[in-house]
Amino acid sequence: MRQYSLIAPAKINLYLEIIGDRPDGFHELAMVLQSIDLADKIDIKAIGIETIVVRCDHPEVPADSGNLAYRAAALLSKQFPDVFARYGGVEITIHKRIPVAAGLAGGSSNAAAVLVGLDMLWQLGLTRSQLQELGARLGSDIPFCIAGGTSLGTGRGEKLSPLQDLEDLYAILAKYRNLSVSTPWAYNTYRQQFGDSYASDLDNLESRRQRVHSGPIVSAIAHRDKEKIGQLLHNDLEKVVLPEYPQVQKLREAFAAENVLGAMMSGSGPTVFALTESRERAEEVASAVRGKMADTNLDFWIAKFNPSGITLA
C-alpha cells in the first residue's frame, strides 16, 4: 500500500485586527501569519476500502468527523468520487506535537496535510491554489498552513499576500496545560465589546484593509527590523481574553519583563509568546519565565520561525 508522511508545522499570528462585520457571519480580518518548526507528523495510507479512519496518539484529539483531518479526507472523497472509488479509503495517523486548543492552528495545519496528502496518493494533479480554494471551505487558517511561510492574511484570514520570509527568530511558546479558550466565545464577545469601532461600509474596509497592507509592521518585516516586528506586535483578541483569564494576562506580563523582542498571545489564546533573535537567548527567558511562574501546569516550547507550510517528512 502507498503512504506519505508530512510535517504540518503550528502558525501563530504577529499582527491581528479585527475589521468589522462580514455578511457570512464571520469577522473582516487583517493578520499577519508566520509558521514555526514547532510541528505535528502525519502519516496517510491507502488502506483499499472506501472509508476514512483517523488514529492520534492525544487523547483530546476526536477520531471522527469532528476533526478537520476527517473532514478533509471526507471533502475531497466528495469532490473526487471516481477517484475515491478507485484507490479506496485512507487511515490518517497524528503524532500530536502541537498543543490542542491552543490558539496555534494545529487541527488547520493537520487538514492541510490531508489535503496536500492525499492530492499526490490518489494523484489528483491539484494546484496549491485549488488546494488552498478547498482548504477554505473547512477553515480560514488552512489555506495558509497549506503554504506557510509569512503572510499578509484578509477577509477571514484565507485570502493571502505572501510577505518577506522572516529568519533567524526564535518563539518561546508557552500555554497552560488545563486551559482553552473558545475561539467562537473571543470573537462574539469582542462583537459585544468593540463593535462600535467597526467599519460600517464596503469602502471602510476596504481601506482599512489597504492600511494594513502598507503599515508599520508590513514594513517592518520587508526591512527585516526585528526589533520593530517585537515592538509591532498586536492582537484586538487580547482586549477580551486578558480580563477574562488573568492567569494568561500574568504570562505575557511574565515574557514582557524578560527583555524580549516583545511579547503577545496568538490568535485566540491562551497561547503566549515571546520573540527573540537566538535559541539561546530563548532557553535563557523561558527558564526564568517557568521559574518565575512556578506552576506545573504551564508547558513551554522553542520554535523557530518557518519558511515554509505543509512538507513530506
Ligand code: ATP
Given for the second form:
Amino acid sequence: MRQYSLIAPAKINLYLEIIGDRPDGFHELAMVLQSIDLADKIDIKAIGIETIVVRCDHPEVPADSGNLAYRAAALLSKQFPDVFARYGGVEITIHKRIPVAAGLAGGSSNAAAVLVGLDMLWQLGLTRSQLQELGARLGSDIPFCIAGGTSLGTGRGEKLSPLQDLEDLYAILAKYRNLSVSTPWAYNTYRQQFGDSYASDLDNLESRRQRVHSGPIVSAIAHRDKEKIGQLLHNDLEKVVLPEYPQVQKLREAFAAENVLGAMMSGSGPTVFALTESRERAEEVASAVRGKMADTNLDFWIAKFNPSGITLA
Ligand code: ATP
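Switch from the form predicted alone to the form predicted in complex with this ligand and print that structure.
Next comes the full complex, this chain leading.
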C-alpha cells in the first residue's frame, strides 16, 4: 500500500493538576485526558523523491519543518535511514477541522497520525509503546494521542494509565476565532504565581501523584458516574488564563449557568467546553450559549467522547 488516510482526534482535559517542577524544565502534571470525535484527517502518500512534503488547508498551520507532523516524519526518517532511502519520501496532507492553538492538541494528534501512518507505509513493525516512546520525544501529548480513549497522564503527561472508556458523553466546545493562548506563557505564569505550592521533594511529588491515581475523579470514571465527573472537572491553568482573558471567563460562566454536567477550559485554553449526556441536550446548550453571547467571532462544535486515538479513515 502506497497511501493511508488516518483520523486524528482532538483531546480535552477533564482534569489538569500542576504538581511541581521537573529537572528537565517541564512541569510535573497529573491529567485526565479524553479523546473526542472532533478530528483532522491526515493523508500519507509515498513519493519518489527522498523528501518530506506537508500540505495543510489552514492558514495558521506551517507547511514546513515547524509543523509537528513534518517533525514526526523527520524523526522516523532519521531513526530508520535505510527504510527512508528504500521507500523514498512522503507527502502529508492535513485536512484541518480541529481549531488551532486551542488547547485541543491538534498538532500533537497530527504528529501521532504520522507516526502510526509511516509505521504502516514503511512497514516498520513498531509496537504501540515504541511509537509512543518516539512521540514523547516530540511532544508530551503525542503518546496519549496515539492511544486515545480516557487516560490518566503523569510525568509531563506522557506516562499513561488507561482508564475506563466513557460512553455517551458529549462535549460542547466554544472558542473565540481570533483568540489563542500560548501554552508556554500559561505554564510560566502559573510557575510565577503559584510556584510556592509546588511539591518540593521526590516523596511529596510521588504522594501527590498517588493522590490523583486513587482520587475522586479517577474513581468517578471507574464507576462511569457522569454527574460526579462533571462536578470534579478541574484545571489549574484556569487560575492564570481566566483572569487574563475575561471573555473566556464569561464564556465559561455562560456554559456553567446552563443545565450541564460541568464546564471548564481545556488545557491551556482558550477553548471552553461543557459536558452533557445527549447530543440533543448538547445542541440546546450550544444554541442557548450562542444566543446569550451573541458574538459572531465565537465558534461552536459538538463532539462525542471517543474510545480510540489514531485510526484508519
Ligand atoms: P496543546 O493542547 O498540545 O498545547 P494546542 O491545541 O493548543 O496544543 P495546536 O493546535 O497543536 O495547539 O497548535 C499550536 C501551534 O503549533 C500553532 O500555533 C501552530 O502554528 C503550530 N503547529 C505546528 N504543527 C501544527 C499542526 N500540525 N496542527 C496545528 N498546529 C500546528
